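Let's start with one chain on its own, the form predicted alone, as structure tokens.
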Amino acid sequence: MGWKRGWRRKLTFLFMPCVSSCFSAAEEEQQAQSKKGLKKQQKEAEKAAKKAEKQAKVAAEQQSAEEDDFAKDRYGVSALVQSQQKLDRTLVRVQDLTPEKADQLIWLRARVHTSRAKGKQCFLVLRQQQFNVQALVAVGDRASKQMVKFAANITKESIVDVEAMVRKVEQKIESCTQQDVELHVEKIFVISQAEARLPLQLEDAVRPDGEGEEEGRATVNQDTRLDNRVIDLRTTTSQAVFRLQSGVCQLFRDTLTKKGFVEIQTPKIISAASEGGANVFTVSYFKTSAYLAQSPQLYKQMCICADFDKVFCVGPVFRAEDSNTHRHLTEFVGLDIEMAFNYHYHEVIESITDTMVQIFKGLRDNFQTEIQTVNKQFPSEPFKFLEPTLRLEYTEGVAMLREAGVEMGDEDDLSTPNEKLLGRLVKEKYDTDFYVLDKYPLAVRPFYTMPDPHNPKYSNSYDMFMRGEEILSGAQRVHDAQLLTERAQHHQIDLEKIKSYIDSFRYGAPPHAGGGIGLERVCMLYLGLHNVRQTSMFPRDPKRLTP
């Protein structure tokens, strides 16, 4: 056992310098790390102290600025409007800001269209629908530097309430609709703040195609517009388009009401395809299927049989056509007319064409502001029409096309290019953008169309055109139950599904005719626009179901 203790002492003696050396290196490394940690902590402490000092300085400056800001109660972000109070305050419309209101202190509510800070002043353009006015916020007795800075930082499209003095200007403000006055702002409050990043810029959305390309300024394509329709509808052009469209509906209603027509409402969920054919939307209807109405046609006629004599309706029409063209929609607004006549369906044509002429006159006389607004972005020739309206027979139209080199048969339907060509030929010969084409071939018309008594290949049917494109399709209807049954069978329509319709004519039905007008097409063609989606507020086509 003694020899073992001896060896242990020797080994311990041999390894002691190594262990001592290892502990020494570890201690040195630990001390170095401690020094680094202390330095880091010192730096962080210094940084935090500087930051706190800076924050304190900013707070002090802000407090000082607030104390010095004599206009602090004249601007700011208002509390969310929750109908907390009723203010006895009259808001003036931007379109009413004329020189007659000079030197008046007024309140108005508008959107911030643009803002531009320049030194101690800020220029705003305030927009309300299709009208806008320049506003000036300048350092002075009523506005502080802070107020000017606040105004300059209001995001575009925010809604503001402004109290301002109306002032005449020596030089017209060409960039605004209200060119003879500007507003000198005394108070400004944000009512609803827009996000800083907009999906599209309104100044880009109203820029005519091709303008500004050299400077690299953008225009907005159609899909971007429709994807962000709420913003696009704010543009002056869109505002003008849909106010004019509202005018078309109002003129349509007023004119027909004066003529003794009654407005009716018809069902849009029906048991059989109203126009026949496959272009119909099928919907689930409890334990069976139903269809979305392609036309109110059958119900208009039933109302005539019920002795209403003259009826019209304004409502949605559905067409399941996979047509991705500039003039087709799967849902559009139909302006429909039906009328009993005495001896000839031309009585109805004359009533419809007079209604259209009254609409054209009303738009020309009462909507010049809207027309001119649209023309700034989409220039077009003024719409021309005749009194009385030009009426050509189908064979005359075909003859004009053949003279122009078109090869087509007597009973061929008009293709879209041929419709446009015929429109140009009619314009050159008769100087009108609106005309009627009468006596269409029977083979290209719906089953309820009355055949021509003199030539069974043709029919008592007609289309109406604006700028070479169809806006109305109409005809004298078959009002005899036996003939109607034969025509339906010819078109291979299930008689059981239209039994109630055919039965309507078994108990005495007056001769009658009518037609259906596409509202969006009328607006598009009257304004000389190039796509029906521009005149459909939220368009539906085979590729678009939102927004």
Second form
Amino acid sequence: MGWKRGWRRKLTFLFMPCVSSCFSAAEEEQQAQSKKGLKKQQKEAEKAAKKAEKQAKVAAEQQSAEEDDFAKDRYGVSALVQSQQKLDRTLVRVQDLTPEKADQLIWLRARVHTSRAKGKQCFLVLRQQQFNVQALVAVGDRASKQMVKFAANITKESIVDVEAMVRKVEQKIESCTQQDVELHVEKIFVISQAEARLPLQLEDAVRPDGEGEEEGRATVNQDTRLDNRVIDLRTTTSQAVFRLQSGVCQLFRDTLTKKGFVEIQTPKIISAASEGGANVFTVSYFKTSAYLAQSPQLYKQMCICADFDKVFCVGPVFRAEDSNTHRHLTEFVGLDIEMAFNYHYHEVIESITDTMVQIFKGLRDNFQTEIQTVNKQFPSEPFKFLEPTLRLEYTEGVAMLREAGVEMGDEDDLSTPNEKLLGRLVKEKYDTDFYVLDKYPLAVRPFYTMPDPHNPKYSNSYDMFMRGEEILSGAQRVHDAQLLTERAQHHQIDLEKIKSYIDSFRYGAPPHAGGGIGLERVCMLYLGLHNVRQTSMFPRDPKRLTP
Amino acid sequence: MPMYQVKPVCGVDIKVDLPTCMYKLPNVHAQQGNSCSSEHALQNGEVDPAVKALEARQDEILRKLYELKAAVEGLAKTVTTPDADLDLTVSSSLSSQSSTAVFTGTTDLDALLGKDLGALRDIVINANPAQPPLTLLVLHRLLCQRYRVLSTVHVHSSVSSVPPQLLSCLGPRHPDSHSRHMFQLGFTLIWKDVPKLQMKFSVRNMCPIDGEANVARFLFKLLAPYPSDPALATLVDSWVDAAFFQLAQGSSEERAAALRDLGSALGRSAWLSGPDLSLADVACYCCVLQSGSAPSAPASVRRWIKSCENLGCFSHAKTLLL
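Now show me the form predicted together with its partner chain, since the one above was the form predicted alone.
Shown next: the complete complex, the earlier chain at its head.
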């Protein structure tokens, strides 16, 4: 209102000189003033009249509202739950709302997924993790108009407590997971209100990319998701992915414990870089500096020398690799295995591949709902594998690649595109997404890899691949201090830095082998996703440190 | 006028041997007329013709020897099999002791399967556990007698579980199976949910082979070449087709008719085609066994079944059916 009046004043200022030019000075002014004054008064009177009208209307509405609101105490925003009282109320889970509960009055707590008003009714979709159900607030003897209006205005993602009657529906509600029932709301209270403007919409976050482009609807890009991870994790797809990841970890532990493995915890702050000097994070450690462990390699082996025989370890791994690729993170969860064997390192390969196969079987048999949920947004081929796992030798892999037209030397390492091509060739011939490539050339492996006894060009080392991407790199370790020193010298490594490592083999060490996998990468490849950040809850890479 | 005069430091007439040739290379052109004196192979990979002739003569002699041997063995079988009351353990030990293959004849893996690229040549067979391919298992046994074969059995993720006898159907694990490159041939059997049996060998050069009959023909050709006489070869093929289409998959009338044909053919000779065991016999035996019509077959067929079983390679297929 303020600027409007000011505008009029300014305009009259402009007009004043024009008007006054027509008449004599004083007369002009007086006449002008009276005219203006009249105009002004008229306009102000009009405004006042309009305002009075509006106020009267509002008052009338409010009055009528207050008059008719018999349901005043059946809805509203609850006081902040500060544990004022301990109610013995049972809250029913949305996934348990089935026709068996029909005609029961129940309480539940869920999020408002959507709310839509239609005349005298308001349709709400209430969501709890992967499950949602339709709820109806209708003007009647239990709900008033004001209550319906309140329900329609509840912001999305708010947490509400609802008391409702469960009713069967004749027509299935296709858009919800609970398709046979509907809730008729009698009481609705907001426990925690969400802000009106959400940084991203959950329907957009679950929409498959192709569909978004075709129908012109929005999808959410990865950076927005990662910046607002709390909301993005609420989507059905994210819930499914991380439940599956939890399953992988659990199956890993269970399978190995059944095989007699012991779980160990290794230190992450170490004094010397284990894999190589370049990709390691330095931390300040009192007066000196220390490093964050790149892998639990050294400590796994020391445990074997300490007679633990079969160990595994689940913990974070820190690699300061400045690679911004779809499959690299600076911090990830490593699942590492180390095992002493009797006569041949293939005993260890069989053990590791059997563990992987048990994990795949467990996922195939117990997590189908999660896999289907992820496939709705990210369609992919189901994961195939053989039992026992296929094991090819490096020379066979090279022969297959050469047959396909790739030129490479016998002792060359496999580049990433060659690995992917080999994965496709193996898939075509054997129809498996998981296989082991054995007997890598010695030249491309680290210094602690045991050389092949019959052919010095090759080593007792192996890599395992899922969907053509490497997930595990392992080998038989050199367990003789003398040979280890020779190999280290051959690789021009400073012996002083690895003195304690070599010392651990001086007092009797059994022959052993092992390997490690990345949890996020295994999940990503099992589900056929394309970016490891989708399987890492709060990913860390060279460009991201928060949330 | 020279500024300084220096006495010569070295003698004036020292002969210096300057080379006239910058690089020496061996002669890359083949020497046309000196075949007798050249020790290494000529440039095109051709072998010296005299050596070739010698090899050919040796092959010929060996072949004649093998044929004689096979003929004698065949006679021995026909003599012993009609009253086969041999204890099964004795006959199996006999067959295992005889390291000579049932099939002889010169076949070269390199010629058949392509040049050896330094890696194991792996034959991959995808079979449905509901219909185990008995013919292929018999042929596998025969292959193992002839070559060093690395056999592995896998279960694909499309099948949830498989009875234990199907897992051990290729026999016990070879003690050297950790070194794949020491074997000439790989035989990988994958139990998978497939509608029809399928074989894959060289994904680049070969399309997959469908159907047990066709895979059996492929594997048989690794053991011995098909008979060169086209009539005999067609006879073998027609018996193989009869076995798979009529005996195994046909209706009861077709099966009865096929059994009658078998009976009449076996009444005339000990084996179905030619003087010796052939693919036709292998195929028919396995299909008769699978269709369960062995007890109701004519006498000549039953005699022939007994003589097949006396050969060690068939006994295993029978145990699989139980």
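Residue numbers count along the first chain shown, from 1. Note that this is a predicted model, so its numbers are computed, not measured. Rigid core here is just the name for the largest C-alpha set that superposes within 1.5 Å across the two forms.
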Review point. Does Ala488 count as moved between these two forms, where moved means a C-alpha shift of 2 angstroms or more after fitting the rigid core?
Key: yes
Review point. Is the C-alpha displacement of Ile498 equal to or greater than 2 Å between these two forms once the rigid core has been superposed?
Key: yes
Check your understanding: Where the core is superposed, what shift in Å does the CA of Gln41 undergo between these two forms?
Key -> 10.6
